[in-house]
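Presented below, as C-alpha coordinates, is a lone chain in the form predicted alone.
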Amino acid sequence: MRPIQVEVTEVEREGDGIATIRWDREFDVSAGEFGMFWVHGVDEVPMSYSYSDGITVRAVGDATEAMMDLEPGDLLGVRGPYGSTFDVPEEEVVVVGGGTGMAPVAMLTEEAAAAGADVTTLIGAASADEVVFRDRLSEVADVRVATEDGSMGFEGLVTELLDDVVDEKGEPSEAAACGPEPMMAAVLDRFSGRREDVQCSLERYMKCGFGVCGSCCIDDSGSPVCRDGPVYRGTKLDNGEFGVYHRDAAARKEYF
(Lines of atoms letter the chains of each structure in order from A and count residues from 1; the text may use other names and numbers.)
(Lines give C-alpha, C1' and ligand atoms only; values in the text may rest on other atoms or scores of the structure.)
(Ligands and ions follow the chains in the order given, each with its own letter.)
Protein backbone atom coordinates (compact mmCIF):
# COMPACT_ATOMS: atom_id res chain seq x y z
CA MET A 1 0.00 0.00 0.00
CA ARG A 2 1.44 3.35 -1.04
CA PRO A 3 1.42 6.20 1.48
CA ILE A 4 -1.22 8.89 1.08
CA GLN A 5 0.27 12.37 1.13
CA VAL A 6 -1.27 14.72 3.68
CA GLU A 7 -0.41 18.35 4.29
CA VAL A 8 0.37 19.48 7.82
CA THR A 9 -2.00 22.23 8.97
CA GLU A 10 -1.02 22.64 12.62
CA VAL A 11 1.71 21.62 15.05
CA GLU A 12 0.64 22.16 18.67
CA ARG A 13 3.19 21.87 21.45
CA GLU A 14 1.56 19.74 24.12
CA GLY A 15 4.38 19.68 26.62
CA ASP A 16 8.08 19.09 27.08
CA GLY A 17 9.21 17.32 23.89
CA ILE A 18 5.64 16.42 22.87
CA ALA A 19 3.60 17.80 19.97
CA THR A 20 0.33 17.05 18.19
CA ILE A 21 0.48 17.17 14.40
CA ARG A 22 -2.78 17.79 12.51
CA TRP A 23 -3.27 17.56 8.76
CA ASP A 24 -5.76 18.38 6.02
CA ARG A 25 -7.63 15.08 5.77
CA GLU A 26 -9.71 12.99 8.18
CA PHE A 27 -9.35 9.21 8.22
CA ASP A 28 -12.01 6.70 9.24
CA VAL A 29 -10.20 5.67 12.42
CA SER A 30 -11.30 4.31 15.81
CA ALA A 31 -9.54 4.30 19.17
CA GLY A 32 -6.57 1.95 19.17
CA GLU A 33 -5.84 1.91 15.44
CA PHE A 34 -2.47 3.10 14.19
CA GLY A 35 -0.88 4.28 10.97
CA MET A 36 2.54 4.02 9.38
CA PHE A 37 3.88 7.56 9.06
CA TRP A 38 6.60 8.41 6.58
CA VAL A 39 8.76 11.48 7.00
CA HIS A 40 10.22 12.18 3.57
CA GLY A 41 13.91 11.33 3.38
CA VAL A 42 14.05 10.06 6.98
CA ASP A 43 12.03 6.96 7.94
CA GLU A 44 8.59 5.43 8.38
CA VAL A 45 7.30 4.64 11.88
CA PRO A 46 4.06 3.31 13.42
CA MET A 47 2.03 5.64 15.62
CA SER A 48 -1.43 5.54 17.16
CA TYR A 49 -3.90 8.18 16.09
CA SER A 50 -4.88 10.76 18.70
CA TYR A 51 -7.42 12.36 16.34
CA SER A 52 -8.96 11.26 13.05
CA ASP A 53 -6.64 13.83 11.48
CA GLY A 54 -3.73 13.84 13.87
CA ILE A 55 -1.04 12.09 15.90
CA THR A 56 0.77 13.03 19.09
CA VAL A 57 4.54 12.65 19.01
CA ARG A 58 7.43 12.53 21.44
CA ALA A 59 10.92 12.95 19.99
CA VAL A 60 12.67 9.61 20.61
CA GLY A 61 14.35 8.83 17.28
CA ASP A 62 15.20 10.16 13.83
CA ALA A 63 11.65 10.06 12.45
CA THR A 64 9.93 11.50 15.50
CA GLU A 65 12.58 14.19 15.87
CA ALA A 66 11.96 15.13 12.23
CA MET A 67 8.20 15.20 12.92
CA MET A 68 8.77 17.70 15.71
CA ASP A 69 10.34 20.02 13.12
CA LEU A 70 7.38 19.85 10.72
CA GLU A 71 5.56 23.07 9.92
CA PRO A 72 2.21 23.89 8.28
CA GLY A 73 2.50 23.18 4.58
CA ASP A 74 4.94 20.28 4.99
CA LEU A 75 3.97 16.85 3.66
CA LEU A 76 3.68 13.59 5.57
CA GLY A 77 3.08 10.11 4.15
CA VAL A 78 0.37 7.99 5.79
CA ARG A 79 -0.48 4.28 5.42
CA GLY A 80 -3.40 2.78 7.26
CA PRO A 81 -5.26 2.84 9.56
CA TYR A 82 -4.19 -0.63 10.66
CA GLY A 83 -4.71 -2.91 13.63
CA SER A 84 -7.42 -3.72 16.12
CA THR A 85 -9.53 -1.23 18.03
CA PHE A 86 -10.57 -0.93 21.64
CA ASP A 87 -13.98 -2.40 22.38
CA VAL A 88 -15.88 0.69 23.51
CA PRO A 89 -17.34 0.20 27.01
CA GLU A 90 -20.87 1.39 27.75
CA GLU A 91 -20.75 1.14 31.57
CA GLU A 92 -18.12 2.10 34.14
CA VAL A 93 -14.59 2.12 32.76
CA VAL A 94 -11.24 3.27 34.09
CA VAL A 95 -8.86 4.28 31.32
CA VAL A 96 -5.16 4.60 32.17
CA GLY A 97 -2.64 6.37 29.97
CA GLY A 98 1.01 7.25 30.25
CA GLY A 99 3.17 9.47 28.03
CA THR A 100 2.22 9.42 24.36
CA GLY A 101 0.18 6.33 25.20
CA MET A 102 -2.45 8.99 25.86
CA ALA A 103 -3.10 9.14 22.10
CA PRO A 104 -5.44 6.11 21.78
CA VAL A 105 -6.60 6.61 25.38
CA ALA A 106 -7.90 10.06 24.47
CA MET A 107 -9.91 8.70 21.57
CA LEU A 108 -11.24 5.83 23.71
CA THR A 109 -12.30 8.24 26.46
CA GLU A 110 -14.31 10.30 23.98
CA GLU A 111 -15.84 7.27 22.24
CA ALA A 112 -16.83 5.63 25.54
CA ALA A 113 -18.35 8.85 26.86
CA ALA A 114 -20.33 9.22 23.63
CA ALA A 115 -21.61 5.65 24.13
CA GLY A 116 -22.93 6.60 27.58
CA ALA A 117 -20.18 5.10 29.73
CA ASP A 118 -19.12 6.55 33.08
CA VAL A 119 -15.47 7.19 32.25
CA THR A 120 -12.63 7.85 34.67
CA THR A 121 -9.39 8.65 32.87
CA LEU A 122 -6.06 8.58 34.67
CA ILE A 123 -3.14 10.46 33.12
CA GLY A 124 0.36 9.50 34.20
CA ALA A 125 3.49 11.56 33.57
CA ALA A 126 6.89 12.26 35.06
CA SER A 127 6.02 15.92 35.66
CA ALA A 128 3.37 18.54 34.89
CA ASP A 129 5.28 19.52 31.73
CA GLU A 130 4.48 16.11 30.21
CA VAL A 131 0.75 15.95 30.99
CA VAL A 132 -1.28 15.91 27.77
CA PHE A 133 -5.02 16.11 26.98
CA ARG A 134 -6.16 16.96 30.51
CA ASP A 135 -8.37 19.85 29.39
CA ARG A 136 -9.60 17.98 26.32
CA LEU A 137 -10.73 14.93 28.27
CA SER A 138 -12.10 16.80 31.28
CA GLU A 139 -15.00 17.84 29.05
CA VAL A 140 -16.29 14.24 28.89
CA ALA A 141 -14.73 12.30 31.78
CA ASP A 142 -13.60 12.37 35.39
CA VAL A 143 -9.91 13.06 34.79
CA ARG A 144 -7.26 12.45 37.46
CA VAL A 145 -3.54 13.17 37.05
CA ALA A 146 -0.53 11.49 38.63
CA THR A 147 2.98 12.93 38.33
CA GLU A 148 6.03 11.21 39.68
CA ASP A 149 7.48 14.47 41.02
CA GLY A 150 4.18 15.71 42.46
CA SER A 151 4.10 18.84 40.31
CA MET A 152 0.46 18.14 39.33
CA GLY A 153 -2.22 16.04 40.95
CA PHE A 154 -1.35 12.84 42.78
CA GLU A 155 2.33 12.39 43.62
CA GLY A 156 3.46 8.96 42.52
CA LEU A 157 2.81 6.41 39.82
CA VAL A 158 -0.46 6.38 37.92
CA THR A 159 -0.97 2.76 38.99
CA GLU A 160 -0.89 3.93 42.62
CA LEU A 161 -3.55 6.50 41.72
CA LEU A 162 -5.54 3.66 40.15
CA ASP A 163 -5.61 1.86 43.51
CA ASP A 164 -6.97 5.01 45.19
CA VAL A 165 -9.62 5.54 42.52
CA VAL A 166 -10.84 1.93 42.73
CA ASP A 167 -11.01 2.22 46.53
CA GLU A 168 -13.03 5.43 46.14
CA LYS A 169 -15.35 4.51 43.27
CA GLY A 170 -15.43 0.73 43.38
CA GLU A 171 -14.44 -1.86 40.78
CA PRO A 172 -15.19 -0.67 37.25
CA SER A 173 -16.88 -2.95 34.72
CA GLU A 174 -13.85 -2.60 32.46
CA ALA A 175 -10.36 -1.13 32.35
CA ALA A 176 -8.14 -0.09 29.45
CA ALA A 177 -4.53 1.06 29.28
CA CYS A 178 -1.86 2.34 26.94
CA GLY A 179 1.62 3.52 27.82
CA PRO A 180 4.84 2.03 29.16
CA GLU A 181 4.45 -1.73 29.26
CA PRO A 182 5.42 -2.20 32.93
CA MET A 183 2.62 0.26 33.74
CA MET A 184 0.12 -1.75 31.68
CA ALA A 185 1.31 -4.99 33.29
CA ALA A 186 0.63 -3.42 36.69
CA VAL A 187 -2.88 -2.44 35.58
CA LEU A 188 -3.50 -6.00 34.44
CA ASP A 189 -2.17 -7.33 37.75
CA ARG A 190 -4.58 -5.02 39.59
CA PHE A 191 -7.46 -6.85 37.88
CA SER A 192 -5.75 -10.23 37.75
CA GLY A 193 -8.94 -12.11 38.55
CA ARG A 194 -10.77 -10.51 35.62
CA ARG A 195 -8.22 -10.32 32.87
CA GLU A 196 -10.93 -10.56 30.22
CA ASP A 197 -12.20 -7.14 31.36
CA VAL A 198 -8.88 -5.38 30.70
CA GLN A 199 -7.70 -4.10 27.31
CA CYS A 200 -4.08 -3.11 26.68
CA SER A 201 -2.59 -1.44 23.61
CA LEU A 202 0.94 -2.73 22.93
CA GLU A 203 3.85 -1.07 21.19
CA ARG A 204 6.23 -3.28 19.20
CA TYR A 205 8.85 -2.77 16.50
CA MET A 206 7.02 -2.83 13.15
CA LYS A 207 8.19 -2.72 9.54
CA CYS A 208 5.19 -3.52 7.33
CA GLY A 209 2.18 -2.71 9.49
CA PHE A 210 -0.12 -5.48 8.24
CA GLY A 211 1.23 -8.86 9.35
CA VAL A 212 3.66 -9.86 6.61
CA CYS A 213 7.19 -9.25 7.88
CA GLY A 214 6.82 -10.85 11.33
CA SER A 215 9.00 -8.28 13.10
CA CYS A 216 6.35 -7.46 15.71
CA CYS A 217 5.31 -11.03 16.65
CA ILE A 218 5.09 -11.58 20.38
CA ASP A 219 6.32 -14.62 22.29
CA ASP A 220 5.15 -17.29 22.62
CA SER A 221 1.95 -17.09 20.62
CA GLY A 222 3.59 -15.63 17.52
CA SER A 223 0.75 -13.11 17.28
CA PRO A 224 1.68 -10.17 15.00
CA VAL A 225 0.85 -7.03 16.97
CA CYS A 226 0.22 -4.99 13.82
CA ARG A 227 -2.55 -7.36 12.68
CA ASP A 228 -3.97 -9.04 15.82
CA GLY A 229 -3.27 -5.99 17.99
CA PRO A 230 -2.19 -3.52 19.04
CA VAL A 231 -5.17 -3.86 21.39
CA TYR A 232 -5.37 -7.17 23.27
CA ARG A 233 -7.61 -8.46 26.01
CA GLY A 234 -5.71 -9.43 29.13
CA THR A 235 -6.49 -13.10 28.56
CA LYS A 236 -4.32 -12.95 25.42
CA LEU A 237 -1.32 -11.67 27.36
CA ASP A 238 -0.70 -14.71 29.54
CA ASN A 239 2.81 -15.34 28.25
CA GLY A 240 6.37 -14.71 29.30
CA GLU A 241 6.88 -11.55 27.24
CA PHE A 242 4.28 -8.97 28.27
CA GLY A 243 5.69 -6.56 30.82
CA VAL A 244 9.08 -8.30 30.78
CA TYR A 245 10.75 -7.65 27.41
CA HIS A 246 10.25 -6.75 23.77
CA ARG A 247 12.53 -7.00 20.73
CA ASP A 248 14.61 -4.39 18.94
CA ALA A 249 15.09 -3.93 15.18
CA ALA A 250 17.50 -6.89 15.13
CA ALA A 251 15.01 -9.10 17.08
CA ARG A 252 17.19 -9.01 20.22
CA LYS A 253 15.40 -9.05 23.53
CA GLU A 254 15.27 -5.74 25.38
CA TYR A 255 14.12 -6.09 28.98
CA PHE A 256 12.00 -3.40 30.54
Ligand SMILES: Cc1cc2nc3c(=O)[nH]c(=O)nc-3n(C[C@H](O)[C@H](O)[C@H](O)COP(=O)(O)OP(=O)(O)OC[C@H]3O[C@@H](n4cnc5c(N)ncnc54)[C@H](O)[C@@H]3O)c2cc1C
The other form holds:
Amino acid sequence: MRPIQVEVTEVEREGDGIATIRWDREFDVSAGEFGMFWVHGVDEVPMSYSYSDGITVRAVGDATEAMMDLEPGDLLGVRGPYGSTFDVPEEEVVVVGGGTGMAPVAMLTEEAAAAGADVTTLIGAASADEVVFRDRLSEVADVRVATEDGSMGFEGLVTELLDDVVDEKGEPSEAAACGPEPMMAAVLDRFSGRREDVQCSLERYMKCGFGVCGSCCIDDSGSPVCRDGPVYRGTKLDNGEFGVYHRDAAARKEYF
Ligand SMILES: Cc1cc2nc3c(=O)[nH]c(=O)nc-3n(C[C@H](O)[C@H](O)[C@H](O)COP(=O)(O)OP(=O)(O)OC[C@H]3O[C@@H](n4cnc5c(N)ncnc54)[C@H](O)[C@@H]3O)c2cc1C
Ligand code: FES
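Can you now output the form predicted in complex with the ligand? The one shown was the form predicted alone.
To see the whole picture, the full complex is given below, headed by that same chain.
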Protein backbone atom coordinates (compact mmCIF):
# COMPACT_ATOMS: atom_id res chain seq x y z
CA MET A 1 0.00 0.00 0.00
CA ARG A 2 1.46 3.37 -1.06
CA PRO A 3 1.54 6.15 1.51
CA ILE A 4 -0.54 9.24 0.96
CA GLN A 5 0.98 12.61 1.79
CA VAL A 6 -0.47 14.91 4.41
CA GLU A 7 0.65 18.46 5.09
CA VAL A 8 1.60 19.31 8.66
CA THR A 9 -0.47 22.21 10.03
CA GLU A 10 0.68 22.35 13.65
CA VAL A 11 3.33 20.89 15.96
CA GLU A 12 2.31 21.42 19.57
CA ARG A 13 4.84 20.74 22.36
CA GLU A 14 3.03 18.62 24.94
CA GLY A 15 5.98 18.29 27.29
CA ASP A 16 9.57 17.18 27.57
CA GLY A 17 10.42 15.49 24.23
CA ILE A 18 6.74 14.98 23.39
CA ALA A 19 4.80 16.71 20.62
CA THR A 20 1.43 16.41 18.92
CA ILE A 21 1.58 16.71 15.13
CA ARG A 22 -1.63 17.68 13.35
CA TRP A 23 -2.21 17.68 9.59
CA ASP A 24 -4.56 19.04 6.98
CA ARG A 25 -7.30 16.40 6.74
CA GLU A 26 -9.32 14.18 9.09
CA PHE A 27 -9.16 10.41 8.77
CA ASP A 28 -11.95 7.99 9.61
CA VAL A 29 -10.17 6.36 12.56
CA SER A 30 -11.23 4.86 15.88
CA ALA A 31 -9.39 4.54 19.18
CA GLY A 32 -6.64 1.93 18.96
CA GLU A 33 -5.96 2.13 15.24
CA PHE A 34 -2.50 3.14 14.06
CA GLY A 35 -0.81 4.35 10.90
CA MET A 36 2.65 3.83 9.40
CA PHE A 37 4.19 7.31 9.24
CA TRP A 38 7.00 7.98 6.80
CA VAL A 39 9.35 10.78 7.70
CA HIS A 40 10.93 11.60 4.35
CA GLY A 41 14.59 10.62 4.14
CA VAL A 42 14.58 9.03 7.60
CA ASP A 43 12.29 6.05 8.31
CA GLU A 44 8.72 4.79 8.50
CA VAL A 45 7.35 4.07 11.99
CA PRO A 46 4.02 3.00 13.54
CA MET A 47 2.07 5.57 15.57
CA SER A 48 -1.37 5.36 17.18
CA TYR A 49 -3.79 8.11 16.30
CA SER A 50 -4.37 10.53 19.17
CA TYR A 51 -6.78 12.58 17.00
CA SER A 52 -8.45 11.87 13.66
CA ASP A 53 -5.89 14.31 12.23
CA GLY A 54 -2.98 13.86 14.59
CA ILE A 55 -0.43 11.76 16.44
CA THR A 56 1.42 12.33 19.70
CA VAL A 57 5.08 11.39 19.58
CA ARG A 58 7.87 10.87 22.10
CA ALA A 59 11.38 11.43 20.71
CA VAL A 60 13.37 8.22 21.21
CA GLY A 61 15.42 7.81 18.00
CA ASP A 62 15.98 8.96 14.42
CA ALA A 63 12.41 9.02 13.09
CA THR A 64 10.75 10.39 16.20
CA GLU A 65 13.44 13.06 16.67
CA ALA A 66 12.94 14.09 13.03
CA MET A 67 9.20 14.34 13.75
CA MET A 68 9.96 16.89 16.49
CA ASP A 69 11.60 19.09 13.84
CA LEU A 70 8.57 19.07 11.49
CA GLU A 71 7.04 22.46 10.76
CA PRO A 72 3.75 23.60 9.24
CA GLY A 73 3.91 23.00 5.50
CA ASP A 74 6.15 19.90 5.76
CA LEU A 75 4.86 16.65 4.25
CA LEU A 76 4.44 13.35 6.06
CA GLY A 77 3.67 10.01 4.38
CA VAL A 78 0.89 7.90 5.93
CA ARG A 79 -0.28 4.31 5.33
CA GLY A 80 -3.30 2.88 7.10
CA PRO A 81 -5.26 3.04 9.31
CA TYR A 82 -4.32 -0.44 10.47
CA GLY A 83 -5.12 -2.74 13.36
CA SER A 84 -7.92 -3.44 15.79
CA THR A 85 -9.89 -0.85 17.72
CA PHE A 86 -10.89 -0.68 21.36
CA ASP A 87 -14.44 -1.89 21.95
CA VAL A 88 -16.10 1.23 23.32
CA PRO A 89 -17.61 0.68 26.81
CA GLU A 90 -21.06 2.20 27.17
CA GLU A 91 -21.56 1.90 30.93
CA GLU A 92 -18.40 2.26 32.98
CA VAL A 93 -14.67 2.08 32.33
CA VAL A 94 -11.38 2.85 34.00
CA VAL A 95 -8.82 3.86 31.38
CA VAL A 96 -5.12 3.67 32.27
CA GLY A 97 -2.47 5.37 30.13
CA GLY A 98 1.28 5.60 30.59
CA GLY A 99 3.43 8.15 28.72
CA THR A 100 2.58 8.35 25.01
CA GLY A 101 0.42 5.29 25.58
CA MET A 102 -2.10 8.03 26.32
CA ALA A 103 -2.50 8.59 22.55
CA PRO A 104 -5.01 5.81 21.79
CA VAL A 105 -6.66 5.88 25.21
CA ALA A 106 -7.33 9.61 24.90
CA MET A 107 -9.50 8.82 21.87
CA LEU A 108 -11.07 5.93 23.79
CA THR A 109 -11.90 8.25 26.71
CA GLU A 110 -13.73 10.60 24.33
CA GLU A 111 -15.50 7.79 22.45
CA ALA A 112 -16.67 6.09 25.69
CA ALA A 113 -17.87 9.40 27.15
CA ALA A 114 -19.76 10.13 23.92
CA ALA A 115 -21.38 6.67 24.20
CA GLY A 116 -22.65 7.62 27.67
CA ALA A 117 -20.13 5.73 29.81
CA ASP A 118 -18.92 6.88 33.20
CA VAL A 119 -15.21 7.22 32.43
CA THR A 120 -12.32 7.50 34.88
CA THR A 121 -9.00 8.10 33.15
CA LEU A 122 -5.69 7.64 34.97
CA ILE A 123 -2.69 9.38 33.39
CA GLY A 124 0.71 8.03 34.40
CA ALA A 125 4.03 9.76 33.77
CA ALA A 126 7.50 10.02 35.21
CA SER A 127 7.00 13.70 36.05
CA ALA A 128 4.64 16.64 35.42
CA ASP A 129 6.61 17.53 32.24
CA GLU A 130 5.39 14.31 30.62
CA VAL A 131 1.70 14.46 31.54
CA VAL A 132 -0.37 14.71 28.36
CA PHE A 133 -4.05 15.41 27.65
CA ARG A 134 -5.07 16.27 31.24
CA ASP A 135 -7.04 19.39 30.22
CA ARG A 136 -8.42 17.79 27.04
CA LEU A 137 -9.84 14.77 28.89
CA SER A 138 -11.03 16.59 32.02
CA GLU A 139 -13.90 17.90 29.91
CA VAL A 140 -15.38 14.41 29.51
CA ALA A 141 -13.96 12.19 32.26
CA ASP A 142 -12.89 12.01 35.89
CA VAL A 143 -9.16 12.45 35.26
CA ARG A 144 -6.53 11.52 37.87
CA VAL A 145 -2.77 11.92 37.44
CA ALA A 146 0.07 9.87 38.91
CA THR A 147 3.70 10.97 38.60
CA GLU A 148 6.61 8.90 39.81
CA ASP A 149 8.40 11.93 41.28
CA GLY A 150 5.24 13.40 42.81
CA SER A 151 5.48 16.63 40.78
CA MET A 152 1.78 16.36 39.84
CA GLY A 153 -1.10 14.46 41.41
CA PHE A 154 -0.57 11.12 43.16
CA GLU A 155 3.07 10.29 43.89
CA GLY A 156 3.86 6.81 42.61
CA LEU A 157 2.95 4.40 39.85
CA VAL A 158 -0.30 4.75 37.95
CA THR A 159 -1.10 1.16 38.93
CA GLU A 160 -0.91 2.19 42.61
CA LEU A 161 -3.32 5.02 41.81
CA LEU A 162 -5.56 2.41 40.15
CA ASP A 163 -5.66 0.49 43.46
CA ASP A 164 -6.76 3.67 45.27
CA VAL A 165 -9.42 4.44 42.66
CA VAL A 166 -10.83 0.90 42.86
CA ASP A 167 -10.93 1.18 46.68
CA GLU A 168 -12.77 4.51 46.32
CA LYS A 169 -15.18 3.69 43.47
CA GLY A 170 -15.36 -0.11 43.48
CA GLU A 171 -14.36 -2.48 40.68
CA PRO A 172 -15.18 -1.00 37.27
CA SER A 173 -17.16 -3.17 34.87
CA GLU A 174 -14.42 -2.64 32.24
CA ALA A 175 -10.81 -1.46 32.03
CA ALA A 176 -8.51 -0.46 29.19
CA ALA A 177 -4.79 0.27 29.15
CA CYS A 178 -1.95 1.41 26.93
CA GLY A 179 1.63 2.13 27.98
CA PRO A 180 4.72 0.28 29.14
CA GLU A 181 3.96 -3.43 29.01
CA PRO A 182 4.83 -4.19 32.67
CA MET A 183 2.25 -1.51 33.55
CA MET A 184 -0.41 -3.18 31.38
CA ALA A 185 0.50 -6.60 32.83
CA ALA A 186 -0.06 -5.12 36.32
CA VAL A 187 -3.47 -3.77 35.27
CA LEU A 188 -4.39 -7.22 33.95
CA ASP A 189 -3.18 -8.82 37.20
CA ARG A 190 -5.36 -6.38 39.17
CA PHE A 191 -8.41 -7.82 37.37
CA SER A 192 -7.01 -11.33 37.04
CA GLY A 193 -10.32 -13.11 37.47
CA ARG A 194 -11.91 -10.91 34.78
CA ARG A 195 -9.39 -10.83 31.91
CA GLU A 196 -12.18 -10.62 29.30
CA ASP A 197 -13.15 -7.23 30.75
CA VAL A 198 -9.70 -5.71 30.18
CA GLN A 199 -8.37 -4.42 26.85
CA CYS A 200 -4.67 -3.68 26.30
CA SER A 201 -2.92 -2.05 23.32
CA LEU A 202 0.49 -3.57 22.53
CA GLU A 203 3.58 -2.26 20.73
CA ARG A 204 5.71 -4.63 18.68
CA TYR A 205 8.33 -4.05 15.99
CA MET A 206 6.41 -3.39 12.76
CA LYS A 207 7.49 -3.30 9.13
CA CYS A 208 4.57 -3.97 6.78
CA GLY A 209 1.76 -3.03 9.21
CA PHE A 210 -0.83 -5.36 7.67
CA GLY A 211 0.00 -8.96 8.57
CA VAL A 212 2.43 -10.00 5.85
CA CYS A 213 6.05 -9.78 7.06
CA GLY A 214 5.72 -11.55 10.45
CA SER A 215 7.96 -9.15 12.36
CA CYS A 216 5.30 -8.27 14.96
CA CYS A 217 4.00 -11.78 15.79
CA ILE A 218 3.69 -12.68 19.48
CA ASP A 219 4.39 -16.00 21.21
CA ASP A 220 2.73 -18.46 21.77
CA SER A 221 -0.16 -17.72 19.43
CA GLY A 222 1.86 -16.28 16.53
CA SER A 223 -0.76 -13.54 16.30
CA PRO A 224 0.42 -10.56 14.20
CA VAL A 225 -0.05 -7.53 16.45
CA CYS A 226 -0.45 -5.23 13.45
CA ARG A 227 -3.46 -7.19 12.16
CA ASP A 228 -5.09 -8.95 15.18
CA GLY A 229 -3.96 -6.16 17.56
CA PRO A 230 -2.70 -3.80 18.70
CA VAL A 231 -5.75 -3.98 21.02
CA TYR A 232 -6.34 -7.39 22.60
CA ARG A 233 -8.70 -8.65 25.28
CA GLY A 234 -6.82 -9.94 28.34
CA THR A 235 -7.95 -13.49 27.60
CA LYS A 236 -5.74 -13.41 24.47
CA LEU A 237 -2.69 -12.41 26.52
CA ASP A 238 -2.64 -15.07 29.20
CA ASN A 239 0.47 -16.99 28.16
CA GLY A 240 3.66 -16.53 26.14
CA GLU A 241 5.45 -13.22 25.87
CA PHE A 242 3.03 -10.54 27.15
CA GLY A 243 4.70 -8.60 29.96
CA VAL A 244 7.89 -10.66 29.65
CA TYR A 245 9.68 -9.78 26.39
CA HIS A 246 9.33 -8.34 22.90
CA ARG A 247 11.53 -8.66 19.79
CA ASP A 248 13.82 -6.11 18.17
CA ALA A 249 14.22 -5.43 14.43
CA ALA A 250 16.36 -8.57 14.08
CA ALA A 251 13.75 -10.67 15.98
CA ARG A 252 16.04 -10.99 19.03
CA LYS A 253 14.20 -11.14 22.36
CA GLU A 254 14.44 -8.04 24.56
CA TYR A 255 13.17 -8.63 28.11
CA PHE A 256 11.15 -5.90 29.80
C1 LIG B 1 1.02 0.08 17.22
C2 LIG B 1 2.06 1.06 17.70
C3 LIG B 1 1.66 2.32 18.11
C4 LIG B 1 2.60 3.25 18.56
N5 LIG B 1 2.16 4.47 18.95
C6 LIG B 1 3.05 5.39 19.38
C7 LIG B 1 2.61 6.69 19.75
O8 LIG B 1 1.41 7.01 19.72
N9 LIG B 1 3.54 7.58 20.15
C10 LIG B 1 4.89 7.27 20.20
O11 LIG B 1 5.70 8.14 20.56
N12 LIG B 1 5.33 6.03 19.86
C13 LIG B 1 4.45 5.09 19.45
N14 LIG B 1 4.90 3.84 19.09
C15 LIG B 1 6.34 3.53 19.20
C16 LIG B 1 7.07 4.11 17.98
O17 LIG B 1 6.71 3.37 16.82
C18 LIG B 1 8.61 4.02 18.19
O19 LIG B 1 8.97 4.86 19.27
C20 LIG B 1 9.34 4.49 16.95
O21 LIG B 1 9.19 3.51 15.96
C22 LIG B 1 10.81 4.71 17.24
O23 LIG B 1 11.49 4.96 16.02
P24 LIG B 1 12.81 5.85 15.99
O25 LIG B 1 13.39 5.79 14.64
O26 LIG B 1 12.55 7.21 16.54
O27 LIG B 1 13.76 5.17 17.06
P28 LIG B 1 14.72 3.92 16.93
O29 LIG B 1 16.03 4.31 17.51
O30 LIG B 1 14.68 3.34 15.55
O31 LIG B 1 14.02 2.90 17.89
C32 LIG B 1 13.83 3.12 19.28
C33 LIG B 1 12.94 2.00 19.79
O34 LIG B 1 11.64 2.16 19.21
C35 LIG B 1 11.10 0.90 18.81
N36 LIG B 1 10.90 0.87 17.34
C37 LIG B 1 11.74 1.32 16.38
N38 LIG B 1 11.23 1.11 15.15
C39 LIG B 1 10.03 0.52 15.35
C40 LIG B 1 9.03 -0.02 14.49
N41 LIG B 1 9.13 0.04 13.15
N42 LIG B 1 7.95 -0.61 15.06
C43 LIG B 1 7.81 -0.66 16.40
N44 LIG B 1 8.73 -0.21 17.27
C45 LIG B 1 9.82 0.36 16.75
C46 LIG B 1 12.10 -0.15 19.23
O47 LIG B 1 11.73 -0.67 20.51
C48 LIG B 1 13.39 0.58 19.37
O49 LIG B 1 14.24 0.00 20.32
C50 LIG B 1 3.98 2.90 18.62
C51 LIG B 1 4.39 1.61 18.23
C52 LIG B 1 3.44 0.71 17.79
C53 LIG B 1 3.88 -0.66 17.37
S1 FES C 1 4.29 -5.69 10.77
FE2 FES C 1 4.37 -7.17 9.20
S3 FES C 1 3.13 -8.79 9.99
FE4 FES C 1 2.90 -7.20 11.45
